[in-house]
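One chain comes next, on its own, written out as structure tokens in the form predicted alone.
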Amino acid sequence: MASLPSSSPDEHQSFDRARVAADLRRLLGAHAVIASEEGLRPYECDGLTAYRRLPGVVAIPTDGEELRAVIGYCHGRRIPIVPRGAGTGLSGGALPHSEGVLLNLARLNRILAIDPLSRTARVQPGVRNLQISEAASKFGLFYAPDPSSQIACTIGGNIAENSGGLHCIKYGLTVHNILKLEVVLSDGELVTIGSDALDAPGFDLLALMTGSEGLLGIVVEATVKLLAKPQCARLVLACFDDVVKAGAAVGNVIARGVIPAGFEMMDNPTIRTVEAYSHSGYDVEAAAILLCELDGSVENVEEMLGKVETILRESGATSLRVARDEAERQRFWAGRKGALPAAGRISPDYYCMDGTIPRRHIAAVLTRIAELSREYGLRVTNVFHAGDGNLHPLVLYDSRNAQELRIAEELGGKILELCVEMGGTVTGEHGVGAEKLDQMCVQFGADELDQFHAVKRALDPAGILNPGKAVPTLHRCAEFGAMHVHKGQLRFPDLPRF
């Protein structure tokens, strides 16, 4: 690996694409650096396709040492770095910097070790989510977090966004399923966070790094927890003639002491769209359906199944179907997992929102979303993790009409602000990215944002890691006009404009 002369961290240099590309080629080799417009085009956005920007240069390291070399080079020249995994993120977290380096981690894709005795796996950030469970399956183990994009999304991106999935109500988010991280900081230093034990002394930096969206460090290795496969899994499909009843049923099940492995809800527009796409056997006349999965020992699952069926009937379910076998269980789930691609069949574009509310407000929020849909003149289909109140409304629009995109963004913002009003939050698993900065101004006040920026400065004093994402400046919040006033005083500390 060639070494390059460094410049003073305080030395200002304008971005020179040709020079940066040449320098990085010396570090990584010609095959690992992209600087042509046609080569950069595939990296102009992530899953949030409404926002697009060509990166300055793309670098594709093959190991941790090369990654550290790239970060060290950028640190010395104050060049912004945007990490990218599979590009499946839906909040613009991997939106590139036009005068920066997009760090593609796809080649760091090895499962380094699986330890069936300690039930752990050591993996690089480019390993696909589903790949971990596939490799652990021969030991009777699996990796629990399962985003709908698990066939493609990578563990590094899951850690950056603290992804959840269909079974997070029982098994938790990414943060609950990792033990240790190897992280490269913005100056190239490699640090270990967490331990192989269930807990480590000191501050919980593991939780801080998980969900930090690439602003604090870049993961080069993760030790994740593996769980024993349950003996049995049964899936109940319940239909309702009213979304209010379906929303109430979610709370009724959990209030009676049952914690499903997965608990999903879809409204009628989503049901119709999904059924035409996946042919999962959904009742297209239902106002809403619930998918409630129970897993564990055979005896325990059978006991819970009877209890859940009784609760759902008492809650107003018009029909119940229990998957007859594994094939039907997978078919029922296929519809839910195909909700996003199914939306692409009925609309040129969709804007997938991500907010979380207390379960007791599901019905009220769905009612208000329907009202907002009519007010703004855009269709909204709703699919979400009902068990933990994580909503994923899909705002359907046509990006060829610039006015519709603006309306879709405004409608999406109103939905997120509704989540905050109901005691929830602007994200559940997609992250803030470049998408929800204004809504962060609604949720947090000046003092809180000041603390977020203090953490950012402590770990990335140069401000080069994924600038402009996740945490808005107070200047932006003041312009948005939604800054909370704390103690009757508005503070504007001297913050860097990331």
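Keep in mind it's a predicted model, so treat the numbers as computed, not measured. What we label the rigid core is the largest C-alpha set whose atoms superpose within 1.5 Å from one form to the other. Residue numbers count along the first chain shown, from 1. What changes on going to the form predicted together with its partner chain:
Taking 2 Å as the criterion, Arg272 counts as shifted between these two forms: its C-alpha moves by at least this amount when the rigid core is aligned.
The Cα position of Glu134 differs by less than 2 Å between these two forms after fitting on the rigid core. With the core held fixed, the Cα of Glu409 is displaced between these two forms by 2 Å or more.
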Given for the second form:
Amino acid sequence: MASLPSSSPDEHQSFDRARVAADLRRLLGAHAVIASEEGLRPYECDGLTAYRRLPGVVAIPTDGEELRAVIGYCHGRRIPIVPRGAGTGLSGGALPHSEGVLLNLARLNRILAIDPLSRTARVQPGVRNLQISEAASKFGLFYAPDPSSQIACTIGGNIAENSGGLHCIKYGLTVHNILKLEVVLSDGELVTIGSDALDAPGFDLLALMTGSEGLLGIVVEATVKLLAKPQCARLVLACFDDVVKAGAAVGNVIARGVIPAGFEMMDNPTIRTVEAYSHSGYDVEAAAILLCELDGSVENVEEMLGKVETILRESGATSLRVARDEAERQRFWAGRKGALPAAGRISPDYYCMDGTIPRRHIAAVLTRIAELSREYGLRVTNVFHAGDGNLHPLVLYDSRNAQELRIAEELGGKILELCVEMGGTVTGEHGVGAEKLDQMCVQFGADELDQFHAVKRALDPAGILNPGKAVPTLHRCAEFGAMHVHKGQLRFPDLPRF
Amino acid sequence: MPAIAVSEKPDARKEFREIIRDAAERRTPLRLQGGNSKAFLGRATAGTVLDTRGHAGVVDYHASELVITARAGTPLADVEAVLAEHGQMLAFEPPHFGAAATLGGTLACALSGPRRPYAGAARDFVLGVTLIDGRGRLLRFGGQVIKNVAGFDISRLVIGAMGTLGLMTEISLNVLPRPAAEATIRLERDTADAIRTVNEWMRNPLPISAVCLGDGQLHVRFSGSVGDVRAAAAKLGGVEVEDGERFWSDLREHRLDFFRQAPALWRLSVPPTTPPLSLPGRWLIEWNGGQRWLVSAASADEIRRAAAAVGGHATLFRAEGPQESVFHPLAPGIEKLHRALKAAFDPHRILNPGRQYETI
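Could you switch over to the form predicted together with its partner chain, since the one displayed so far is the form predicted alone?
Below is the whole assembly, all chains and molecules, this chain first.
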């Protein structure tokens, strides 16, 4: 396994757990501080279970003022702070600091207001993603970004990661769907970033803060945009006898002016794996399957549906099925959404990559991944957010064999390097966290990394906010790490992962 | 579809880097300039002009990827023409404010047009930026893909920074298909009623793509499939405007009569549902109420106070003669962050110093 980020801020006094816990109890009350080993244990990792570390202390503030008090306290003593929402992240962004405070934001979980006229919701960071859409539903509105963990993941975590979901191609990422943040900076100062208007004066700090993985500030309140729910959604399932044709079909649909709400692709190994698990009715002989979802008005969806069917057929689809009703639509989706748990059934371990590539290179990338798979002697299955180019290859291995683990990591590294080589990125939506620090060195040069550090210093001169994550130090740029899942045991096995 | 080949035009980045390094050494300010079409916007600055137009051309464009990459000095009109050939567009509908407008200048000013609330702002479509910082380093952030969370989002941070954080040399943008159909209707509505009405409409999945409200008239544009556009126009009633396209481009480019009489033009960006403000003067309102143009004799202080009181901000968009304060003053905590970021990107303060704010 790649080494954990060392993560010490430049200067902090040695950490005295009992003392810090006592001080925090005075600020927050005894119920809001955890310092016993058994109490700390549940916090030792997030969704990336390969990386574990006990936090120094866990603090659980109940409002913004308490949160500011904790940050102010830590700032004065140069104690590292690691913010944590639901802990569902897949890149170890909430991996604790052994000499720091893990800031659990779970109790800041109130929806403060929903304004149907301005189509906005004002929420605390611990509110779950799906909760917002549920609360907005009675107004005919929804919150668009829908990461697969949306029943559990929090909006604060979504903002920290700039989360996407299945519908990014049409509805955008978190950064496109938020208006205003109340942020506590590393010195405890509260600032308002963005506004209730459509823009704010000065630099686009809202964009800078989104996806900053807890390194630049801690969100204590967010105002998000809500959208009118589309009238209807229809799903097309298309089979191909060739991944090259399937890849080209995706581009053909988009080039002809259709923006699907979701556009997913699975290769044959994935199809076989998931069909055995979810019985979605996929053709297990198909080289690739595309799922294309269209939403909008009934009339428009019908019109697009006709167009998409024609384009897919012209692109060489061997069979086309349109889900007849909602139940069939859900069944078609079930296979795709169960791709990760299904992989856990056929392999003791898998290792999930998160690269993005320009879509036109999908066939070349899949071909190269197949070659790498043969070269390294490990199976790889591929699921792909085809609409936006985000690829999740799953490298199947057995961690009981130490050799295989090392090989899986090396193969994974090669895949991410391939994504960068093709003009893509090492992480499309899972974040860098503690996991992809090494891959950052492949994607960025020393000057860019230096500039990221300069930005970090500008906002957090003391270096106490989630230190050591997201941006590697230059001397670290050597090894490779990855997401490991042992025996299909994701930390949240019930959450869909796609 | 083949990529558009890189133009044979010279690559001026090396030259730009030398100019910036030299200016940094001498501590002499530079005035970054494209077509100079937005010279009216911002505080007056002194400095040696660095003209970006020598670094022009579309570098890469794949219609099926919905991504175009162009050099900063590329005329905005050229970018739009290339996209139009393939039935695509810059969905933020940027104003040009002059034929010479460049892509870099447009994004440095973060200008978006009538479609902004429905499709997104300039920054929403930015995928990657190559820029030269105040020490002359060439830095690449983001890329050519829609989903990318590697590193801080510096590509979007510099959009709207008016050149104060770095000189953009190349920009990758997400583009969208042009709608199959558009139609514009006109209704008689007073301001308060219209602001409320359009926001009520937005609670339904209507294909609204622009709204303009002034002098008791409400213009609404629909974009989408032929059927959706026709159905929406029928549903909302009003009179269909024959030359709708012309109306929206005149609005976007400030060629409507409203803008002619203006010695000083204010732009108020406020929460869209805000009722009419009681400032004296003439108003033209867009973006569901979010962007409000004001020609007024009221003092800058009064206008800024009124905008701030409702949670918005006010920009002195056009004025006669150089102005001390153009953009809305920043809250102290935010201003401190701006200074820290400026120092991180341009430690010698040579890139457009003072163009946006005195201390930046």
